[in-house]
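There is one chain below, alone, in structure tokens, taken in the form predicted alone.
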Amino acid sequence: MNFDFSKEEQLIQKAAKEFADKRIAPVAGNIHRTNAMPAEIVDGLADLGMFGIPFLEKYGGGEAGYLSYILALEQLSKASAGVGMIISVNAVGLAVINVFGTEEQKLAYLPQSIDGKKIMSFAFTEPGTGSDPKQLTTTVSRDKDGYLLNGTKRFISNAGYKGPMVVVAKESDTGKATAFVIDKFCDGYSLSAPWEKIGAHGGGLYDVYFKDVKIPAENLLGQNGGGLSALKIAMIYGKIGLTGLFLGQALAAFEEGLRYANEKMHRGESIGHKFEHIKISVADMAMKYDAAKWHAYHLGWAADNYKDPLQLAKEAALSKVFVAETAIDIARISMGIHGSYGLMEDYKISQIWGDAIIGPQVEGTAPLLKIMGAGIILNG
């Protein structure tokens, strides 16, 4: 396996630079303060095609590959986390219709979502259990038409926009979680005001309340108690978004701490040929970038050519992990050579870090997402 990226990978990736270097980037400030994304820049997002990269042409996808997913969500969230938690959430619910999805059901929602007119969201975790699949109290009941769902789900990104949301919810008669497909704003669909997370502003989270809200018999996802199936391949594509994102922090971070060694003066010399320590700690940004890199590349590569969904598992877990907890650390040192001047809000790295600081708890915390991986490895 290497790195030498064929063009259309090489395509997409620019595309992805040039977009974020030209709309995001003199906005990105804006998207931090307010915590709200612009239309033009979803709208722009779509006319790209950045949210149907890695998914078959037939349902208006790129066809391109995980890899090429991971190349754009680096140089997307290096301008803006937000930006990259649309698109990747967007992602998992496309993929999970995707696997479990019956022809008619990807007919029905692939295409819009993929093209950037709707924009998806997958919902499982509540407020009082987190993401236990044991202890769901989001529940579905059967009606003569299909079911009622009623309950809240916590935390779910990509709410507040119109198109399906993807819900695992516990069957009132069987106990057993099952997945269904909803569109948003039906009705008895509301949400909580947008919480006011520290970082990836203008990627909204919300808390969603469902009230006897109404979902067809067809609406169904996969088999009656296959919600826990669901959940595990939301995971695993979930982790690989984040991995671009958390890639594109790690970037980002390193570009600023380069950028300020570089045009910070002292006594007429930049302070990163002048002083030792900023010496080493751009060395050290640059050894843990490139670590980062090879990993979320490497996962990218795995995504499109792994038949064993266990292992693929496995490298999304760690791999997301590692990208993360990278990216906290290369933000650590670029805070390091800004000094004082990193911790007020006019330079960016004081929003990287808000960024950055979040990827270990999402998308399943660190020591569970280590603990996961090693029982795949530990049973061979």
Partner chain sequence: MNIVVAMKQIPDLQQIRIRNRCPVLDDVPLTLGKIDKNALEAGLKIRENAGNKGRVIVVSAGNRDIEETVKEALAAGADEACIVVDEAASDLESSISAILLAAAIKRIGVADIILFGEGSGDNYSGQVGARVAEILDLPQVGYAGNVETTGRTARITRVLEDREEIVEVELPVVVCILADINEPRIPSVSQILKAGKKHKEIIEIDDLTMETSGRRIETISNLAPETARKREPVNTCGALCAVLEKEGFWAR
The other form holds:
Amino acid sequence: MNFDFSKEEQLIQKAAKEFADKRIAPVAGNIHRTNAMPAEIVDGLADLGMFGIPFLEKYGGGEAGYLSYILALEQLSKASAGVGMIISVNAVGLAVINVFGTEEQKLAYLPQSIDGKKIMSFAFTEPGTGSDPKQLTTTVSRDKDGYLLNGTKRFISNAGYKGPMVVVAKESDTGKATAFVIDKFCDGYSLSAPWEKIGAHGGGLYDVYFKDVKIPAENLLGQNGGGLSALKIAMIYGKIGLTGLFLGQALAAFEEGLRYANEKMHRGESIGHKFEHIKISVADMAMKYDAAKWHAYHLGWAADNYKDPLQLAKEAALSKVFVAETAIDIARISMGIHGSYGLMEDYKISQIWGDAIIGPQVEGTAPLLKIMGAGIILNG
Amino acid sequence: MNIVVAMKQIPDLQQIRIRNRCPVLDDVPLTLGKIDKNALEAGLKIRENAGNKGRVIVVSAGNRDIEETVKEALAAGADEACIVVDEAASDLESSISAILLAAAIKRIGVADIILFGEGSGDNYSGQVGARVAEILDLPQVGYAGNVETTGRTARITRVLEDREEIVEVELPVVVCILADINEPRIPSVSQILKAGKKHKEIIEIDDLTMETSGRRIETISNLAPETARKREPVNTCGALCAVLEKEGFWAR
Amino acid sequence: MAGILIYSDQDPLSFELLTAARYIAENTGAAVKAVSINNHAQAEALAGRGAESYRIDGKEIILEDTAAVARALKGAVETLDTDVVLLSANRRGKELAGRLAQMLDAGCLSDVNALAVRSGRIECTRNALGGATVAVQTVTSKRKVIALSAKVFAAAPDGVGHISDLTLDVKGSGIKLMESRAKAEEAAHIETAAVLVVVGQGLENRKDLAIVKRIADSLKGEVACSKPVATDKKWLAEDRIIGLSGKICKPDLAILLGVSGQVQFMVGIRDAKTIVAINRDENACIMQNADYIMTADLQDVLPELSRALTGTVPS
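Okay, that was the form predicted alone. Show me the form predicted in complex with its partner chain next.
Following is the full complex, with the preceding chain placed first.
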């Protein structure tokens, strides 16, 4: 086994860290307070190719693989979970089109979102369902040249950015769930105010309303009835992104805790050097971060090297759960090291706590993902 | 126009650990000096201002790792690299680095502007640029805050402690760039992936016939400084004044 | 040992080099020789401090042409039979050091901030690994070039020396001086000040600099700063920066106001005799590295301290 990264992987990680330190970290507090992402951050990420790391060079991607993608997401998300959310969700849309799109669709949609000039969304969840295609109420009905889309989608990331959106809707005549790609802000597209969520601020989350949105026939993604397959792909690649994102929260919590343990003084000695329970907390954080890190990095490697897609689906689901839950553990320990100060908004750990706590419940709750993973394990 | 940028492979200073006052360099990733990155950025800007004509070539000398380390410079915009690999060289002293770098520059052939950082990130001795200028018998300008070229003339601002002077000199010239005069660009993902494909000329030390006549510096000790400050709390300005008075810095 | 040659473009630094050279000479028996280039006043001043002072004149030896100055010094080394060359570690001196060392096939140490002769070796102390460590090194080649930081030695006292002319034929390297101007603000010499009042990023209001200046004046000190205060905020000139890429200072007293104390900064101040740190954050690194520590808000402390020291607060 070789745990070394290639020079290219190291440099991508370093570029992400440098951008995070120099450009994101100074405004992270403001992103958190306003729940808004400055356009310069998105533009800067785009210039560095951070939206296209794993995608093919012929569509403008870095073709650097999913391990590089996770390494970069970890560093970027450490500074702002909202940044991780924007990139991860964009990559979900890209992955679905990459798998199901025709060459014409790929050429039409991939390059601009790989460049980060247009940011993708993926819309499945509705007020009445999280991931059950049978309960979808958003419908498409046949129109003369294509389809008409009507309904409401809930908790849709990146819905406030211009760009393509992959929508899964129920065909009104056949009852089948089918995926389409539409342009956000087309006629009939409207948005709620952004949700005020506990964490990942700056990664805008909206409800989206469709009223007689015209979809040309050529915007059908994959087969009629292929909506569930699209969801499965979205689940796999979404989990890879979120694993990187929540690994970033684990790292942020670990670093903040370690720093505080080293810097907070008690009668002339740092609490980390003085108190046994702080030492144990430091060990716990390190142990848990390492476990989460290797889970995540292996997932990145697996996404670049898998043979059986079901095995990748299992690993993506379970790694995301493990890393997200571990990020909360570390944040809790780190907060404990901070004592009363950890409860204050002035201290970064309080913000990291909010970013970490959302982990097990976004894009597939922990129980759902465990049940999915268990199904693959039990059925082989 | 060929712009040569000399860069030094150094341990990532942020990651050096101190154990029993001794620096531990094992497992510390290698990188290129911070001021060297300012020099590279300056080189890229000089080329841009010259209508993007010419090449930016990185030269470096170090152990085998340098072949990988130099990718960082190629990713950041250098066109090619010319490196001297000396397996034994983990800690080259300035006089030897200068000889190796001069050999690499001669191998490149045409070098119109040769850029260094004002000092390396680790040792910050600031000699190598001047030594290379002497070996190559070229004029030198240190602490450069700005470099412009018009035809075969360079106009360089040298920033001293209390003055700035503008000098002009015919190319070729060795210029040592002031720290932090620019913000080195962060390489993009695709530039990083392309770095490995750029041309790298690798010179094995054994293929060079020049003399390096051994070390000229001996290090007797290298330890983290001990801090033995009193750390006495002072609670009021009155108390602080009393301290300043007692120590003889102020009289009522 | 053959002789020791000293040279600095700056008079005060050359006087310190004279003391340093005499200290080495005491321990080795070498003769000390000072050179001045196109600067008769400096040659006289050095002679006035007891130096064997040599004047080198030459049209092409302009200070801006480092190679030409190095050539002149090489000529002096050869003519005056000196093996050790002491230079000042200001920018001119450091730029010169490498060039001269290469010409002389000598080892060279720059930014030397302590120097001692032990068992016949000149042991030089300088920062290494970006300031994380302090190295003691010695030059092993026969000829040695050492660039010494300011204030390592005191200026040589008055004495009676003599002046001679040294005639050398030195060619320039083609550097033409087009323009030379003093930096906008009056030049600060923080490296030679006995007292420094140092501003860090913890100072929130630019107008409080007036109070800081008043405090510095009351202690006959200079105002200095950490790097971001000059380069990012641009509140003070860059010649007031303390640290690895600023100036290395050894004042008797340093009062650090809102300075966090990162290693790159500490390198520039850790040799101060007494350090007072005032910071709002009791956990700031600097609080571990100061003699007197005060945890307080600068906005409250500055007017109060100004009043306590001077009786007034500038408006």
